[in-house]
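One chain comes next, on its own, written out as structure tokens in the form predicted alone.
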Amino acid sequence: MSDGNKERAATQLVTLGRDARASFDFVNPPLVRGSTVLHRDVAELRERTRQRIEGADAEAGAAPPYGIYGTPTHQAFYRALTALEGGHRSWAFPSGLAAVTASILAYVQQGDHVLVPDSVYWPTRRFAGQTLPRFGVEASFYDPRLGERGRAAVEAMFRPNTRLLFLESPGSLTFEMQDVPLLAEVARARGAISVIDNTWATPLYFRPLAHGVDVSLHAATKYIGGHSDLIMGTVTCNERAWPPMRETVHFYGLTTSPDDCWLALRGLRSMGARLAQHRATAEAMIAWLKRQPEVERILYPADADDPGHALWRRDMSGASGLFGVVLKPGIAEKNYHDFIDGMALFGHGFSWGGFESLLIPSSPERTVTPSPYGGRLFRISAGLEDPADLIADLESGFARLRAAG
């Protein structure tokens, strides 16, 4: 079956990246490990090297001259991801953060300026604020909801030397939705590359390249992997953005093992079914949490009460299982920690998107826009457990809060 077909997403997840003949008729593409690629003669060695230097990719049918450019296992995953994203080419990195940093470094040089949302993932903020200046690149942080103030407000934040606009919608701790089409349109008009962290929505529920973005990246550690046994980042580029990205990953030697790509492709097969359960479980917990007197608000764009709900409804076709909870002011730190520490089913870990539910305290760092929330925050990643059991665990936690006064 061709990767270029137009079946519905659930069918694509099962079929993309499969080639029965290349897989010896096995349903799963084989795990091919290798570094050295043998060439029949000098002419073939030189031809494959020339093709790589001139921009030919194994994903497009060119044989790689060396294993760092990917094995058939890598290419099966890349083809599947590229088709899901509606892009030109894809690549995998050793981590989600590596995908972030490469997606910035590929498009900037000394003297350039980048724009980063104030709600961005904290390691991305640290890279932009601490590492980029060492290369002579300046980063400015902007209000993630700036697009709501109109095109003129977005245009005003661009400088003559702005080369890259970074987006994250929704934000990973405070869940602000961004007006992605407007931001991407202005970036393109100003000659800047737009890059988005699309981990929350996954390629199933949002296709940024169809909304004008140049590069869509994921922490594949999360929903794509889905089993808490993989650390990986991915990028998918449009045709305009691919050549600089391609050379960057090759110059920096950024690659992943075929074993990890095999796991990521395995994760794609069940991602649709898992995401449906993640969302259903999240919504069951949200409905219960809204009834608790200690809860001030829920941060979840798919919820009708969320400030970003209209943008979510306009741009996205679904939602995942990650959301935030804001408690009312006045809860003592010790009681807050006891509330979290006493959970029996919720783990306390910085990742999300796996089969297990997680709950961590949130302390968003902001530069431009102060947090509008006066109370303490925590973030929940809804796993695949029974929602009733998770709600019972939360119920015990709130009982501890109340007992503490």
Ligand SMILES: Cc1ncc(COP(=O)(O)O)c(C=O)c1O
Given for the second form:
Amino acid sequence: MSDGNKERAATQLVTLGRDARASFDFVNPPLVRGSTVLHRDVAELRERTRQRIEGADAEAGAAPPYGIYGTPTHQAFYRALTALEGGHRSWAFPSGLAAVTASILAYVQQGDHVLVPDSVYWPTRRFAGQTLPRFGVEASFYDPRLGERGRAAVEAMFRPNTRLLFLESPGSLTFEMQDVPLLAEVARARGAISVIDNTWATPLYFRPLAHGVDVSLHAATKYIGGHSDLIMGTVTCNERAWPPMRETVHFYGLTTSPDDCWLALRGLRSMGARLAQHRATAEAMIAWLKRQPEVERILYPADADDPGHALWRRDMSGASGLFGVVLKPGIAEKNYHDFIDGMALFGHGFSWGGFESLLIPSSPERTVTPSPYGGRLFRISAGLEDPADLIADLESGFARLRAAG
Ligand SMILES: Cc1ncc(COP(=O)(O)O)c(C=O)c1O
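With the form predicted alone already on screen, would you show the form predicted together with the named molecule?
Now the complete complex, all chains and molecules, led by this one.
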């Protein structure tokens, strides 16, 4: 087995979480389903329980006293993810949204204040704005590009009771890049925990913990799973963030199925190759889209014209295949619907990061940074089809728009 420390990330995706000797000499770890763990005697039962209470966990080699603390299949996936993210410990949840909510609940209590970017994934906004107040926690939303105005502007949004800074970079639907190192540094100086939704970049292209963030989370539903057949969330914590997270997952009883961990680990093996193709296909479509007179702008930080491009170049080592398209104002609703409905290859559905291309209309909800775009917005998740076929599908869509006038 490799600990992956000296390898490049693409190699780590292949080597991490494997131990052939412990897997009956098979390449992949076994899928272990289980609730009860048998202890040889009372002493072993007590020792394993004590270790668990004192914080020793299976990722560090301790035997779990019960299935809720993770089977060897969970552990294989956690070890791989922890090494990829350069973290201390990882955990998996039944959805990306569950990873988001647990990552907030783990660190706040009544009277606290949390900061959430205006560009956050909408259900994260809903949880912060509607659920947290029921527990006496106040959320306020901030301009995701605030970092561009410098450190003093970032410091100014912190209150004495700000306990948690949430980040998502690039943001959902509008794709604003955040100055993650600056925001994380200020959060730390102000005694707050920083949590980032790192789903777009994946652990392959961005390692937030190396930039000062405390918790990196993923909707593994997207690129980690990669096949539109898995719903799962993950967190990876640094050492200081892990004890409250461990307490939260154990006290709330949060875990996920070993089958799902097995699928997620399998997803990691091909993630590097898939992402390279997702990006190449996205860029081929973007180059074509930019030449269409109806297109006002593309929202994709890896694109040189994007306002977040400099931050993306500075912090990330690659890009995935999800991007936004802004159309020029003045397209009638019916024509817009015909444009989308007539697509042959693009599916119209939520989620992204799977092998199949998706295109959905988007309407971002913003409260502090109103959308500067007058025209309609849609989002494309570039799949693994031949880019020429996808472009032909887009071409027929724009032909419909033009025919409708
Ligand atoms: C950026 C982002 N974070 C989190 C999630 C939530 O993931 P899940 O659908 O697994 O709950 C999504 C889902 O679309 C997302 O786009």
